[in-house]
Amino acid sequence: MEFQKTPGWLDWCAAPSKPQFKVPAGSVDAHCHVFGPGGPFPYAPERKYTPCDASKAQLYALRDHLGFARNVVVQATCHGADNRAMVDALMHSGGKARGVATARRSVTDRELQELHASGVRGVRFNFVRRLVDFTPKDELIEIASRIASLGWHVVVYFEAVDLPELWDFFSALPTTVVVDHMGRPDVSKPVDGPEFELFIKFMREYPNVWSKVSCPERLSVTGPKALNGERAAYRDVVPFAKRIVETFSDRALWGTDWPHPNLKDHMPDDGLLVDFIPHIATTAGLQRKLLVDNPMRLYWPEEARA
């Protein structure tokens, strides 16, 4: 089946640089995707964008190039609730990948068990209006209650301005809750301003809430410009991510977000994204928690306890 990519959106970086920062042994890229390929894994009819194909083989080649050991593959909205491409990536990972699925109320207990056996450990609820139509909250609560018995968690994707509206719903979820990309703060505002302080308060009041400190390329106003020859791009995002890592060191995760869908202005160099890490996790201890200990505890708890 042929699919035409949404006009104006960029393809992923085909030749990322080698990072200068060497990640700790056993590091996990805890947020990435596979798209199609559209032939064997068609994109959803209801999708709001059509990406370029980005296969499991290309994802795992990037993992090796960047020095990571494992991946968490998150279901992309362009595939809707058809998790086959994501599951196929897990099944061909040699146990080195876990997954986050999209589920509808109609999913059966048997299907949930099959997803678990493939390596799925969470479901994603998307509240970004330009990407999806909101699923009714009563349906999401029902799904969350069903997956709680499997030990799964809920990943939520929203924008900072919507947190007040979503607060009561998020705080009622009966699972660990992982927030994508720090709730997409406006980094042109102060890191100690009321908007980001509300997110800090949310994490402080609910110890089941985790945050990914990923996607500086989506949040940055200054962009990928390096200063004085340093590989220190997206500097305006650093104070926000650094604050999360230092304040909630046991509840922070990092991921590439490869293959970076929906970008029009620039496509990030994944090697440069890795070199962002030591600016937000400034000690070896924080780096190990962010990249190894925390994702292992959440996605491979049987190994983390060993």
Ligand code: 0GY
Second form
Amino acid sequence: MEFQKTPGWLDWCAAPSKPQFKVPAGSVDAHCHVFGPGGPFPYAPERKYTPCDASKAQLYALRDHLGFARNVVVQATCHGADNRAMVDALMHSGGKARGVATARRSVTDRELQELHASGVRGVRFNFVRRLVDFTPKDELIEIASRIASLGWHVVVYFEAVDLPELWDFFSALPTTVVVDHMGRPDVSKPVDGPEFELFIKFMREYPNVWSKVSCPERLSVTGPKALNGERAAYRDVVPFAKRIVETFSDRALWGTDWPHPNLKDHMPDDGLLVDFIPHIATTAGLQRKLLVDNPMRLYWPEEARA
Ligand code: 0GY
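Return the form predicted in complex with this ligand of this protein as a structure block, the form predicted on its own having already been given.
Below is the whole assembly, all chains and molecules, this chain first.
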């Protein structure tokens, strides 16, 4: 099936640079997606955007290019609750990818078992209005309690301004809760201002809450421009991500977000995104927790170091 991309859609960077930062052995890209391809894996009728295709082979080629060992493939909203493209990517990863699915109340126990067998370890609840029509919270609570018994976690995606309204719902979830992209702070505001402090308080009060320190390219106002010719982009996001990595070193994850849906201004060079890591995780110990120990504990607990 042919799909027409959303007007103005930016395709992923076809020739990313080689990062200067060498990630530790066994590093996990804990947030990325596959899109279709739309022929075998059609996009969902209820989708809010139609992307370019971005296949599992292209994702795994990027993993190797950047020096990563494993991926966590997160179901993208353009596929709705049809997890087949994501599951197909997991099944063809040789055990090097795990997944996060989208589930509806109608999902059967057998389907959940099949998703588990393919490598799914979580479900994603999305509260970003431009991406999804909201699922009622009672349905989400029901799904969360069903997946808790499989040892899965819940990934949540929301905008910082919505945290106060979502606080009680998130704190009632019975699983580990992983927040996408630091809860999307407005990085033009101070890192110690009330908005980001609320997110820090949220993580402090609830030890089951983790955060991905991903997507500087989405959050940055200053953008990808280098400083003094250094490979140092998205500098305005550094204080926010660094604070989480240093304050909650055992609960932070990092991911590329390839193929970077819905970017309007520029498409990041994935090599440059990897070179962002040593600015937010400034010691070898923090880098190892962020890229290896934490994601292994969450997604491959059977192989994780004690
Ligand atoms: C991301 C961010 C976005 C999109 C999705 O599933 C999705 O469509 O997550 C976004 O547009 O901010 O994490 O990929």
